[in-house]
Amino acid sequence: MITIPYLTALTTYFSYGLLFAFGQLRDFFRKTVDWWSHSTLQGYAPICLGLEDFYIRRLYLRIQDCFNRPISSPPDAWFDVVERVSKDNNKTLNRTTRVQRCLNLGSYNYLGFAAADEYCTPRVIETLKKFSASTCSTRVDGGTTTLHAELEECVANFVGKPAAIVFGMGYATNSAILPVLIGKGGLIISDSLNHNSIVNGARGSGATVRVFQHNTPSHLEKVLREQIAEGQPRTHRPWKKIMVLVEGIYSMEGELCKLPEIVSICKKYKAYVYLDEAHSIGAIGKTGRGVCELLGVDTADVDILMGTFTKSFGSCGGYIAGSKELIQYLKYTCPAHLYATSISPPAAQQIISALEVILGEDGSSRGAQKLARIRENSNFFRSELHKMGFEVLGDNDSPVMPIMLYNPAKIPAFSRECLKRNVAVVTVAFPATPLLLARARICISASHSREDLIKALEVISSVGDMVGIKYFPAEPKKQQLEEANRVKLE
């Protein structure tokens, strides 16, 4: 749970409210203006209306050169930004011929299987020459490849599981999923942070949710005993079901999910435990197995495994594992696999190839070294923004880094100075966040080496005492405090 300062909430509060004021006076006047000419056809409504509308309008275009910046070149530890110029103060932008070599603190890159490998690579191309890009029907149809057959037995064996079943697109593997898996009658505990993709899918299922307090088994704990007490609404019946949605490490806060105590509640009050690990597969654990090899969980405990080939294996799509009977059960159900294209064959080929890197069965440990790298890496980077004093939300062990900027106008100050030094980071507001926890979200990467972490910390030290955003004290440096101690023993 984050705890704001009271006066940073206070200047954050102050700062939006001044933000709105001048949106809806500018507004009034707009409409005054527009009433002479307007033009809006008689008898329909206005298709952008309300809050949403206001926000993008006022604040959100003010600031959008910060956002959906294009790039010409791989998502390696280093990456070309394209630059965009505007004509009207940020409304529209135009992109450029020039483009700004910088440093990438914000894909999610973890393992650099993203880039050229030297195994991966040449076998995609093979791959793409063989089966082409695409396979232009669903999986029931002319969709289904030998491919598609051998990346389902190995992500089913690499995360422990008797079957798996892969999918195009990561975000629909959840959202579709969960409609299949549960329905009316029906519940669902879900964690209040969890990915949009859950929220959206728990909503389609048609089934009860509640929601409990983020990363809180207790709270879990209490939500579950009242709501099998109180049963249904209206009838009060006993549950069809129920199912608690968690996620292995939360991408806007950098958390490690309570796994072991979270089974431990579950397996006593019966309920399912659906996992999402798509930030956690491949990029944690000592083989890279995620959240539940991290802490030491069964996954026989866990009844259904998600995750996505997105992060740690630089392709696309996403995978649900699970029982035999689970498994085949999707297959004849979900919509995602009867109706969507299925994955493409070089994407497929691509993590087929990645897997056995990190397997050491491509014949070399250089899987085993991105795994050393990538922990060391984030937990290096984690312990130096601490001593700087900036507010840096996660676990250890975990490449997701949030630093904390609170207030409106530091979103774009953070990530305008950061990208005039050559620094590319992501920075995060409303609606992904809560209004008052903007943030900069840091993503390292195995691929990046220690030159390249020194240079990003010295420019977001630099930058984040421009901006004012080192919430903390910042602990003394090796050399003031020999300094210190050579003065006191004069």
Second form
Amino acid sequence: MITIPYLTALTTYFSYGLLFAFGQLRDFFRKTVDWWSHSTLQGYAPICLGLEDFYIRRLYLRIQDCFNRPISSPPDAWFDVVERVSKDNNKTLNRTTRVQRCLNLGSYNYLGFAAADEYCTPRVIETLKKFSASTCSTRVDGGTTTLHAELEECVANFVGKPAAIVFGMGYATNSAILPVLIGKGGLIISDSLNHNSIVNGARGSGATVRVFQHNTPSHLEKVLREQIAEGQPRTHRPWKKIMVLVEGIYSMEGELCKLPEIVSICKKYKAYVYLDEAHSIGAIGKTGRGVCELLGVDTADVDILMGTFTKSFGSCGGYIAGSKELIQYLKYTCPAHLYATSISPPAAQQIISALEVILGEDGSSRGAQKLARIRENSNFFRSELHKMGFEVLGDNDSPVMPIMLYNPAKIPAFSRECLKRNVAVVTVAFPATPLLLARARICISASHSREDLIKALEVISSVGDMVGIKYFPAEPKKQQLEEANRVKLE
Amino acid sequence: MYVKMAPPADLNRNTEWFTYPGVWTTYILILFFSWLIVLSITNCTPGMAWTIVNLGHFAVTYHFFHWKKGTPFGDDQGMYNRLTWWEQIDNGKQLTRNRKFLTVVPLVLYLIASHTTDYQHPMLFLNTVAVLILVIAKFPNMHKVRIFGINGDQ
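Can you switch from the form predicted on its own and show the form predicted together with its partner chain instead?
Let's see the whole complex now, leading with the same chain.
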């Protein structure tokens, strides 16, 4: 539930209406001017039909410099952002050679493995020398090395399932696996805020797709009952298979999935549960095993566990963990296994080393320290932002914190002002989020020190005052009040 | 004063914004302020200003609700390319609260405009034509109907 001040909702609609009206006016003039000039392409159909690219041309391009910023160093706690200039009012941007050292609040670097690590990097370089950068083959042809087998075993043990299969790309894991698991005659019920990879996979599978209200188990039950009673679309025969797709942490909301309730509902109606732990594996839970550990759900109850290695392990790729029969079946049928190049050996070694650090098998307690630090950092940052009066979404313990901006003009204002003060934030607007709910998303990392967080809080507070996003009243500083009371008593 | 909002289950990003709190109020406020602006700019009677607002509202809403088809972004792969905005809202379900509200607004505007101009001749005719076209376009029976192929697909 998001709480918006009513006046802000009205002004946001008005701003979008104004932007839309100006965009239409400019389009009208462009059409009139172009009617007079002769086009060199006669008889060709236009690339974009009608209004399709209106949003990109008239709204996105105006604030293009807030997105797609190139960086020129590893995405550690501090990194180098390349400066860009534009000579035609943001229609095209040119890179300069100047860089700006900024505090990184946008990278998914939850455990700090994104930069050179004292345990992982030497091993990765050794693997690079031994196995070279790419296997140059698919898994079935010649691309399965001892590293791949070791990695799959490590992942299966870490996650708590009998077997696992690993792919080279996280997005492709979702979009290639879902069509294999379910097909025509099946039913997919997915959360309304699921990631695009899941939506793509669900659409590509050919099954009927229904959506339930975000994180609302009662609505899921209602949809399940309705669909089971109705059956397949025209024949009304019973569904061949029902699968419910949810995510561990929703990256745009920062909130955890209500997994215990959803799993119990799925057990009741005999539906399969597919859990996408892209943002939660390695980052939450006491030993980093994800949302199942945090919420106390037995991993045997969740049928298919999916995750990616990009966020907490500093590598690339995705995995699916499940029963031995499931993984065996996937190895025969999944196109990402049969036709796509296998995961690069240094990347696989990075994941294995990162897992060893997290589990403490490297002989030090750095893994446990990192996990404790990210939890402390997230809770500290979130509570401080709440005290300052910002509207921050997300549950406790989640390292993803969206700060609500709402108005379309505050998006570039917040982004540019923060960059001027050497803090790089990621702002997200329509269409990745609903129209009204534009936000700045902060990702906390275990490599942020306390000083970094305090500096970030100061910058965000001053920019927030300037831009006007402190929608809630700020809490008074309790310590000062107590001291004042003590002085009065004395 | 705060309002609560849950993320909507509507997947069509072109129409989901209409389900949020505050949209109806914004619509009514825009109409009211445009009446004030028309009164300030031109030197006409209040009734004439309401007629101008009514006709402007007719032109704008007819163009955007019942003429323009499709969505302003490309990532829904042209699923709604044959549907106007009116046919897309609420996933095509008829007679929902939003649709009833949008049907009532031109009627109320018509009543205000005709009353403040004392039902005199040229304004009354124009206002009636405007409201007739708008209300007929919003009937449930007109869903996906293209009369004489006007605005049909190529």
